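One chain comes next, on its own, written as structure tokens: the form predicted alone.
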Amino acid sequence: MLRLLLVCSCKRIRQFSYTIFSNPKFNIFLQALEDGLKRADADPSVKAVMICGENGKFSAGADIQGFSSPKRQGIALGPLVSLIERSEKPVVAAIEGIALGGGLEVALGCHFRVAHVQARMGLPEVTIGLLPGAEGTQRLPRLIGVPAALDLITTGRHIPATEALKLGLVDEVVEENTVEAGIRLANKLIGQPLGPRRLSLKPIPRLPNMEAFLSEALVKVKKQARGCLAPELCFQAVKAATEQPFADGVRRERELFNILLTSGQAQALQYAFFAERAVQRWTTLSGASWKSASPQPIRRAAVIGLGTMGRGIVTSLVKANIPVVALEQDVEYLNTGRKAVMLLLEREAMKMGQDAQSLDFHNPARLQFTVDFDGLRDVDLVIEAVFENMALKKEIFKKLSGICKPGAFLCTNTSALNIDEIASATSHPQQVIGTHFFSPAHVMRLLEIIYGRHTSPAAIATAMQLAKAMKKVGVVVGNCFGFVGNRMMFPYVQQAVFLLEEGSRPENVDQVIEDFGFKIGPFRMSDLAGLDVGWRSRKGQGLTGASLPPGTPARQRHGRRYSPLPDLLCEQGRFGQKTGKGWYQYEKAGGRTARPDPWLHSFLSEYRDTHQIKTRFIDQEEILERCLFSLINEGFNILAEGIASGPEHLDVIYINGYGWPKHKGGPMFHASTVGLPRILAKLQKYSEAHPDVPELRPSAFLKKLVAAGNPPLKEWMSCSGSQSSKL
């Protein structure tokens, strides 16, 4: 809701009161309020107009639901924005709350603009795949200077009030009742003259290198856009600002931002936005619900373990402001795990700038470190996160259930193992969930929550509040093997060895990956987590090392297809970055930057020949479609068997834990777009060459649905006598 207020020669206020941006009838706003701006221009009694929010907010911009309705935001709200600055009478923006998207562009229309010290703003657009669309790409640039401009508008960032005073985004801020002051500042202006204060009327200031500024912040934007298309045509919207008069930047908004409306992009950015929001409604096959369970209060929790994964997870629960006890199996290990805990908590809080206080991490009753168990014994949840090893987990699954609290959560944070096999070893299996945290934890927003056969539905409550107390998505999915993430990874994997037994690189692979929009390829990804890592878990399950049965063919285990390439490169001591080798070669061990490595296509022409492979030229679009496909494939099995409830959940997984491009809308989305009958025919063409590769026959449920006609994404549920989606 937005107020306008009118400010009368007889100090009286007048008061209109419209909602603005969430009335559906969004045209009907629009109208009245341009009824209430020519009417306070016309009434001799009012000097100044005031523009401010209802309940502690000013505005949070359009829905976005509303973007494809005729009268959308970027052609209805400009000429609105232009009323309000070529009012004869001054018009001042005071922002509590948020001022976000079309709301902050209502404000750059005004005249001033006070804002509450806790207020904060931002042009967010560019993350739904859109562009500041009402003259917002014009105005902030004449207001902040053209660096500025485009840090917020190509980032969608959210800046706090003191970091706008500073930019000039705002002319005063306030502590007091941001209204008060408004009108104050309002009586203050009247019978100023307005000129300098309209923004289209404003030269860009301009810098003595512009030309040279803006090659080197494209090269930036595009470098940090990855193929998504916002970011570079707010570029482009902003760089007219600087070439062209106010007017014809405007219409080079308006087209820009219509590219973008009608963009595949915009479409899945904006479905990624509404699956964010759908996980959180989560449901279990068995019924329990977000509707009736309730989460319990997390007073105090425990993490066990301070490796890598531990020392995310501490960090991230401090950050969350509940008491951590840390555990670690003896002194030596501790005061290891201790040393990079703190050293990460160093860097957090230097980040946060002022907040870092709130952390308070050097006080022992926000954060203390043991080798005792004894001191979990009244924490309300704790976080296992040692060793992938079932036998070590259910050992110590068996000790808490003897000490902790018989109401305490008991968390895992395992990758694939299964919950209710470690809840066996408890007196208390309700109590027990999974936690699944990426690496970094304390970075990472994806946290995948597994219940298991008799996880409670309070314990799953808990857990997602959690999640969102670390300001992580969680995202509630059953027990499998793997579950959802790693589980649709075991075959995109798999496909990316099998392509270099049959003629491809490692780097020819990952180029194709990276440039549909992954951050990071399957090889340079399998060296920065460490080849070791998958070659244990392996030996664990058999399939290779010395319990490997006397005469096992090489390339085959269990009647399928088996590529022996990864035990091979570990045999060698090629773990990847840690080593400095792997699938690529390293400048050092620990080194980050992946070079081709002859030795590696040398030992990949050796095996060919030892293994009478015939080597054969593998195009982009195989490369693409086996990697891609057999992951989408494994999504329709998971949804069939009801370990997700819809296909948003994997959507939402694969953007925020395995770097899937968000312009993409992820793994199901993208299935949508290129079309389930496409996906079954390539499916079909690569399993006949493959017949032994399990993970290329198309699933039973995507088939169902091809016969069902190929029905959109939200439908898809419906059609597999399992939960609907939520979205």
Ligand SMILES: NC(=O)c1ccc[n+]([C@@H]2O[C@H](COP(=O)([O-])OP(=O)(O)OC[C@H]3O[C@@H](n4cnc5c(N)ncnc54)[C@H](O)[C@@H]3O)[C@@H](O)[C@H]2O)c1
Second form
Amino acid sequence: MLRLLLVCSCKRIRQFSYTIFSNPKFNIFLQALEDGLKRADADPSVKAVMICGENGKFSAGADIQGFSSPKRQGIALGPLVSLIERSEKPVVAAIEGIALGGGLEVALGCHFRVAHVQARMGLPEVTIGLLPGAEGTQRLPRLIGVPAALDLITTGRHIPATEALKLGLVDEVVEENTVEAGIRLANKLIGQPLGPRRLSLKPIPRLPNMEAFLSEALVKVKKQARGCLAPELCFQAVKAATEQPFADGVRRERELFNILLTSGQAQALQYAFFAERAVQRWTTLSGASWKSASPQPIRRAAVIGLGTMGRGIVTSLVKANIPVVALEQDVEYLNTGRKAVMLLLEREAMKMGQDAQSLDFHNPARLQFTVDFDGLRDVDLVIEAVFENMALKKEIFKKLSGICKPGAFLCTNTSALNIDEIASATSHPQQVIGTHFFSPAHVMRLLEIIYGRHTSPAAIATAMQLAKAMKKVGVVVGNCFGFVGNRMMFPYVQQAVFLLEEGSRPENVDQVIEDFGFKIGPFRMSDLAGLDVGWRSRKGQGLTGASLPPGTPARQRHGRRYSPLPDLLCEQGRFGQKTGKGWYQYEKAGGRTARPDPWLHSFLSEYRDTHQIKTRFIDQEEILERCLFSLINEGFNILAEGIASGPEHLDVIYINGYGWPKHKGGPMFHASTVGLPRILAKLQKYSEAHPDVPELRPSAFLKKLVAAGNPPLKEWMSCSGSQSSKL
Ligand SMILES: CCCCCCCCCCCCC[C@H](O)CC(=O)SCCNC(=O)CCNC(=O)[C@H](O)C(C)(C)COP(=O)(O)OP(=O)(O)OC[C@H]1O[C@@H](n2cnc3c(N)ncnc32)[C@H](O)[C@@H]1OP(=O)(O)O
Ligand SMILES: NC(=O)c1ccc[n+]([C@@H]2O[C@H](COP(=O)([O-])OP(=O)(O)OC[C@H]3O[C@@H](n4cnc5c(N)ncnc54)[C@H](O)[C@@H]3O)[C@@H](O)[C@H]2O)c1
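Switch from the form predicted alone to the form predicted together with the ligand and print that structure.
Entire complex below, previous chain first.
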């Protein structure tokens, strides 16, 4: 909410509460601000004007809901910013809290900007598929130069006031009352010439090599954008500022803004913005929610197992300022784990610069390594990250149940195993919960939080609070094999492998999926994660290996189609990157650069011959549809079972844990844009062609939604007989 303060000759302040972005919905009451400015200009007793926020916040910008509202107004914030700039009386912006998007653009129209030291500012429009549409793309480069403006506008990052001061974005940073500091500054400015402070009149600071700089910057922006339109159009708008006079640049900004506004991508990104917030309001099937649960404080935590996942989990906890006890099975593993954790923390400290002091990870009171379970007696929460083996996990939980205090929360990082069975090994099953981190755990934002039959609401609330403390997004889901993310991933990977049997190559499939916008296709992902992980799991399930009954058909299990291809690769010692060979070949064991492997191509040909599979050309459409629609189909099953309480949960999981392109909104949002009747028709077609693949059989819930007339996503859950969407 913005206010206008009029600084009068008698030094008395008359305050008009002209809201331009109302809280909480940020509606724009521009007329009131415009009237106020005109009155201030006309009133000789007013000598200066100050714009500030209320409740310690300047402004979060325009109402994002408004951009997709059918009653979208043609709001003219740009002309208002120009009006501020043209004022004959000095206008000062006093920035507290946040100045984002349209809020910062208003501040750019002011002649001076004072910010509180704890304020943050930025132009985050790109993150919601737009560009700064109130002349910000034209004023910012004139103020701070093209490289810095391009960086802020194409990434949307928020910067602290101290950085804003260094960039010249604000004139002064204060530690005291910002409004009072602003009034003092306004008083000093009365009578001074304002021409040099009007950004629209300033030339763009020249670079000796502007053209070369811009072409290099474009390559970088496009590479990072991965098919997302907004960063490139943000770039074009700033480029226009370097080539055209201010008014023409503004016209170009408006044109580009409208292209983005009507692109489906802006809608998808804005959906993702609200979906991420919606999943914070969790509910369980039995109706537990924040209302019925309070998070418990975590003063000290423990992590068991310092392998791939445990190391990242320890790092995340330390970064969240939670003292940690890290435990391994023996001294040798402990030393390896300790080295790995310390390396990760050193790297994090380097990235954090001065703030790293707060990590204090060499202090044993903050981070302690042990092989003794006794060290876990006084912790408030334990996260187990040992091998994916039920017997081992149960043994550990039984031990924890005897050692830890009764109120301690016992979390498991299992990727798929049954939370209830793990909880059954303890005497406090209400304290047991799944906290499924994603690799690398200190980087990935997702935390899938799985409640079992007995998990208490307090345990869910505490895990959600923990996710927030670690700057992760927690998504609460029910208990089933693979939970939400891995359960949906299974049919996707299965289709990818079936496509190889039928004629594709790993690089064809990966290319199609990466062109869609995924960071990495299924085969490169599998090589990265290690093919042995899935192999071990399949052996555990009796699908391959010694326990497979003799005479089992090679390509069938329990009457369903099965592909032994990944098992055969593992039998050859091809585990992916770690062995230098998998679906691709690498320069060496541990190498990162995947190259198509002629050996694999011949292996696939021989395999097809052996099993008399007729090779055919498979086009991109079929690859994409079979992989993605089978994943989406499983999503509908999950919703119907009440494992997740809305499609936004599935989308947040896929965007933050599996690299689904955010500008496509997540799998379920994507399904809604493709249209459910089309998805159903395609699944029916593929299912008829592959009757032995149950994952391609359309979900009953999908059929029900199509029969109900393909309702919009936010109405899906009201058709499920389960819970309603949070959006
Ligand atoms: C064809 C012609 C049509 C013409 C029509 C178009 C008009 C043209 C006008 C052009 C003007 C352009 C102006 C400008 O360039 C565009 C913008 O300003 S876009 C908005 C930019 N701002 C942002 O992206 C900020 C987004 N918000 C945040 O980053 C964070 O919310 C925060 C502000 C940093 C606060 O973070 P937290 O403290 O963690 O709190 P939450 O995130 O949980 O938020 C609390 C609550 O507020 C809701 N909310 C926050 N910001 C907005 C917002 N800008 N609009 C709407 N709602 C917002 C958020 O959703 C939470 O509510 P909940 O969802 O939980 O109910
Ligand atoms: N690797 C991934 O990408 C990933 C992602 C999400 C979840 N997970 C899950 O996380 C868990 C750990 O996986 P990981 O990849 O880190 O495994 P890992 O093999 O890299 O590490 C497991 C660690 O547990 C230790 N350990 C084994 N028994 C122990 C015991 N009795 N006491 C203490 N420590 C013991 C081992 O010494 C080893 O260091 C598994 O349940 C896995 O399914 C893995």
